[in-house]
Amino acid sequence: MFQKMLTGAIGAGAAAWLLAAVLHFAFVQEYILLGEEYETGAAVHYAGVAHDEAQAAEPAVADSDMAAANDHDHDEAASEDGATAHDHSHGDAGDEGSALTRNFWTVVFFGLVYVGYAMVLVAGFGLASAYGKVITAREGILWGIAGFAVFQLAPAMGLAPELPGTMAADLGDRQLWWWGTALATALGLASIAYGRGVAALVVGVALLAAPHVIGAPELEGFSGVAPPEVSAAFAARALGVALAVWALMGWVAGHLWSREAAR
């Protein structure tokens, strides 16, 4: 059993990883970057409108003073030429190694993070096999989509994915509400697929509903320097990719534990 539980768990994370590392990379990526540009200040909401204004309002220059001030900075230009060259040089290379390190250390952090679900999926199965039930591919598919909306679709109904740039409530209370709503969600799903009778389908209910009827912890007023829309196209992204991979997930993991069954 544990090496069947081994096999799927390895597979199947791996089979979500990859699918993660190019989804992340292909639309998360750039939204996280741009966050990170408002959250240093490299970007500022409403800056191109702010700076036509201020463009528009500037008195204008007359055409010796524009002269006289473009030969000063072509003059500067050339006596710095060799000095901005070689800063340019230097901090292109280090931009790249950054780069290449932060994505590196990404996959590494999907890896780690699929393999682990992967195990908890598994574990699911083992532990529904000992009540008599089958799983099949297709099995695991809902298995997938379950646990996306154990550990993401449900949290994230209070806790929405966070974009660098933005405010949220105290670490502690967060994971504190975020571990008893994915444990909630998790027997209220269990409790309506597999209980019986009406009294499994309320409990089940009811355990669903609990976490966003207590509500998650939030701030006293909203702030932040990011602009909402690319807070919310992240958010969006990131929990559509997060579908697509449980769901390849539990497909692999049920394709596995079948065939191992089977033997």
Second form
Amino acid sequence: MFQKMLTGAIGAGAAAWLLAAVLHFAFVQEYILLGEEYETGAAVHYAGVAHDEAQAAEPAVADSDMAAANDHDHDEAASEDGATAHDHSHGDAGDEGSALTRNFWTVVFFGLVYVGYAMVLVAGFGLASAYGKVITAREGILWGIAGFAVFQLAPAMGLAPELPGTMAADLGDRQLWWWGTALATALGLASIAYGRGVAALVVGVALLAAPHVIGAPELEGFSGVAPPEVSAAFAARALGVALAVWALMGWVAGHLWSREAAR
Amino acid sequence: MMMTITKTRASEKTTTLLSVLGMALLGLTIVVAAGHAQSATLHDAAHDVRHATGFPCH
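Alt. form predicted together with the partner chain, vs. the form predicted on its own above:
Starting with the chain above, the whole complex follows.
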């Protein structure tokens, strides 16, 4: 059983790893870098709408948006030295080496995180099988989506994926809430999916709701330095990418599991 | 005979459940190390992944 789970976890984790890395650099990384520009003060956000730069309304490309943001600095803060601000822009020759190292570690850690998650997923398959449930590739997709809800969507309801530079409550408290939410969501979904009768449904819904009724640790007031559009796009993209990755992971894990079972 | 079969099945189930527990713990340990551990080196290397996968960072 352990061997079977390990095979599934490594196969599904590797598939998830690849997709996570590709989608991260296609959709998410640019917002992390943009967030850091605001975190370090290289770019400054202030209330108001860009009045004269049309490209400021298109925050999709970090560099052009940054240039727009830096131009705002000129307009708004006379003390800000534009040339210095531009030194922070990406793509400088000196930054390339460190960016490569940074992205290398990002790829490595995506592998670790998703192989770890894949192990938890197939452990769930093992548990379900022990009680006579059959896992197919299609069931696997449902399990994958459930895993996304457990480890990413439900925690994000209280602790939205944070752009770098976001101020937040005590880390230990947030980690505790995060794990409590993941656990309650997992038990709640299991109760709804595999429980019998109205009682299982009621318990399941109560478990799903409990972390959000209790509420995540949060600071009083808001102190974000980045534009809300950047934070919102970052959080939405991070969750969207995670959903795709978990669905693929579940499908691959379910496929490998049913193939092993057929032998 | 019947009792032996029952016992064998019970021990098979115990083995399965232990494997499940072992696999889950191994996976969770990796997730904790990669996503939650606060060593400075780990944190810096995992920084972008932690933000992008919604772990409480910093």
